[in-house]
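One chain is shown next in structure tokens, namely the form predicted on its own.
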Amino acid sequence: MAAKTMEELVSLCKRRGFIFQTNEIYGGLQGLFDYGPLGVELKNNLKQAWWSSMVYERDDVEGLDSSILTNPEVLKQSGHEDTFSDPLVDCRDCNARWRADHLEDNKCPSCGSENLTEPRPFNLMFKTSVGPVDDGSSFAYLRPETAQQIFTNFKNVIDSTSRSLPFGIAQIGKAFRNEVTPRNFIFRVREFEQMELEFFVEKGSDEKWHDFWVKSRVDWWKDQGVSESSLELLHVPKEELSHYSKATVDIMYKFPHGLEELEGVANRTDFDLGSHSKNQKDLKITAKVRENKTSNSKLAVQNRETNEWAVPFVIEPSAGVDRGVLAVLNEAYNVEGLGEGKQRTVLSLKPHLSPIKAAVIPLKKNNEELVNLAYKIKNQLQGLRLGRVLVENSGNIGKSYRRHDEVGTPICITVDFQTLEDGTVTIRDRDTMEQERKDIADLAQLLKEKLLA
């Protein structure tokens, strides 16, 4: 049901417009990419359908969308400063530059040679001035990561919202790293989006919450029709560990070039909060607090029962929004023989996360009786507000069902002769391919049905 080689995606998505080079008509820009008519929609569905299920359906989550400039200071107390880069080296014969810990037997993967320079540090933070001078005084970073602001924000959202623990932050977002060698198509890429909760806990209970995490993830992946035998967990070594992590479980996806991580769960402890509050000594609290001389916030929480400050431990499930969408293309691709050297592609997506929800097509083209009522449909269904309904005028049915069955729309709608009849349409299935005679006054129950079972 997957496809087999990463260039198969690859050619659906340019050729239907699901995912474009950025600036290709200047020779694009590499590790970049721009999201076409139906790759928006799809996307845009996956990030509705993880909101819906981290902020709407939960009772103890409130949601962030915070600022891409980050105060410098702010990665400085994060450790971001000194410890977000990749060891890199540089080929001498071929003058190729590659991440030390991606060489195997220690050898250019260009040419081969071994005559290869001392890895150095690379940092992986963009910088850019700020202000009309550009003088290298005043810079900010474009953020890393969503999480820093999360956590600078805890305080912030404390206060508005009376919250106590447990409770999380869930914030989809943009961030951006300078990577060395992006590659895989949308996989490792410079500028992405990431889907990320902080979940904010006590200490002594984080070990529990990180389990109930990791399994909520999984099973929320297998609700956007990520098959559970491509997935894999792995436990990060702890010599593996991030600065911050206690434990950390990514759960893996058998994406078309290997198993790579599709999603993070980590146990941060209270290395992030802990970091951006002031001192110690001025905040009297149970819990050690890193040295800060900037901040003049607490970060912390107060028990009610006894009246100590304490600095909550973190849970953050972090995914890739760019990768999710990669994952449930690959899961939904497949190339199904019809007898006689027939074929067709389909795209088996979810109906919720399906870029159109349903294509109206009238019969004949240049039939403005059908097209007027194809459009009429449309426009009754589009009213629904449960995701985009076009109507597909091309004159050919059997080239707009194939069409249809590459870009995943769960169910098409034909408009024809008897139509004006009867009041009846033909609906067919995506997926069977089966066809069958509805009212017109029966679809709108008909896609609630189909796109919110």
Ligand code: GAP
Second form
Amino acid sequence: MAAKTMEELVSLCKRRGFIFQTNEIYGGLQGLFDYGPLGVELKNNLKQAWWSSMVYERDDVEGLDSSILTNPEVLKQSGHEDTFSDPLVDCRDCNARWRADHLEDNKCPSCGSENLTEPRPFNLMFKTSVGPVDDGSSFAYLRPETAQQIFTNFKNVIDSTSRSLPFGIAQIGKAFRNEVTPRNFIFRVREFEQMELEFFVEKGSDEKWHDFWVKSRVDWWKDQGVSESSLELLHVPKEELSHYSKATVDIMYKFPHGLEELEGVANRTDFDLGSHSKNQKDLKITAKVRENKTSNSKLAVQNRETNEWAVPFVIEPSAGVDRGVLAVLNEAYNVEGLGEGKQRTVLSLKPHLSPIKAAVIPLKKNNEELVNLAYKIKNQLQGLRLGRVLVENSGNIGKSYRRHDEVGTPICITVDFQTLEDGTVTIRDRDTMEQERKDIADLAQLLKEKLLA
Ligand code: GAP
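Having seen the form predicted on its own, can you show the form predicted in complex with this ligand?
Below is the entire complex, every chain and molecule, led by the chain shown above.
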């Protein structure tokens, strides 16, 4: 069972330290959020799972971590300066601004007026000045997608790794969009993270690879605990495709506020590498690209048999980290009845995503022997480098179990007076709530098995 409302998730996230509103003490800043002590762990775990599956578990992908600030020429050639915009309308009565495609019945959501301006394009890219003189002559964009920095590094990666087609470049990092109406918690924000793979293939094999990546990405989301019944595929209609795309399949998820895009898998053809290449005429580029007089590089590969140069096609699975965090939180959130009118909130996260892998709880807060032993066990388990293990020294076992159910800790380990005598502890399982005694010597193996489950 998932959360019923976004409010339930927002409340849990604030109460337990997953996600806070940015600069809340000054009234916040719209469309921006901060990840708290548990949120940063969950987010890192999700990114690590993506990196492992995309880079380590494949033999045809390299990683990259590029700059956020981007030379304006890149985003001019990529088409973002001209086309990366939303249609904006103003309400003539209350002066509010809205995205035209988000309006119901063409009415202002704020005052209900129908006295709206015609839609006009509003470019979503953030600009900032570069260098000490702020006169507009030297500026950079904050990247609106991580992808462009992958394309501009294409030759660097090929030359330094001797890769041949098909191969991919993966990157996780921040992207910025001046969204007209940021909303629905971390679903639509102005600063967010993307996990993007640009997978370069030969023209002609692109459709086969597109199908492959759609399937592979759905399987990955299922491995993160997202149930198949919460996912749907949307084949984006031709007239709604981004300027670079020949075909896009959106992986849609049933968020608490409705069915919306979690990840897009696009066939970007040879548009991007073609757009950033010099001598475009010699390259037989399929896509319609803007003339490029500034690039000093040919982003193409040479066929070893014919010696001809060709610009690879690109298949791009692009997922939002923040939307991913929201989806896995929503899927894991559960309020369970325990009988006799009692209930518990439990976050049934996949253990590899849990912010805390195990909590070690001394039965009595002020008992030095128990507390010292708890820290010894914590240090042993922490040494396995499987993620965060902590000592929960509250002195209240019931409260500690409830807290750790709510934040998704797979196991709690209680150290009591019997432990001092026979070296056994009580292991309590988050999902079944069952308790059993185990030898301290077996804990490392038990935790490893739990995290691989
Ligand atoms: N490079 C392709 C690209 O950026 P996109 O569909 O615009 O395509 C990819 O974005 C993913 O980034 C989306 O599926 C979504 O998960 C995430 N995303 C986009 N805009 C976002 C926003 N304002 N807030 C949070 N996530 C966003």
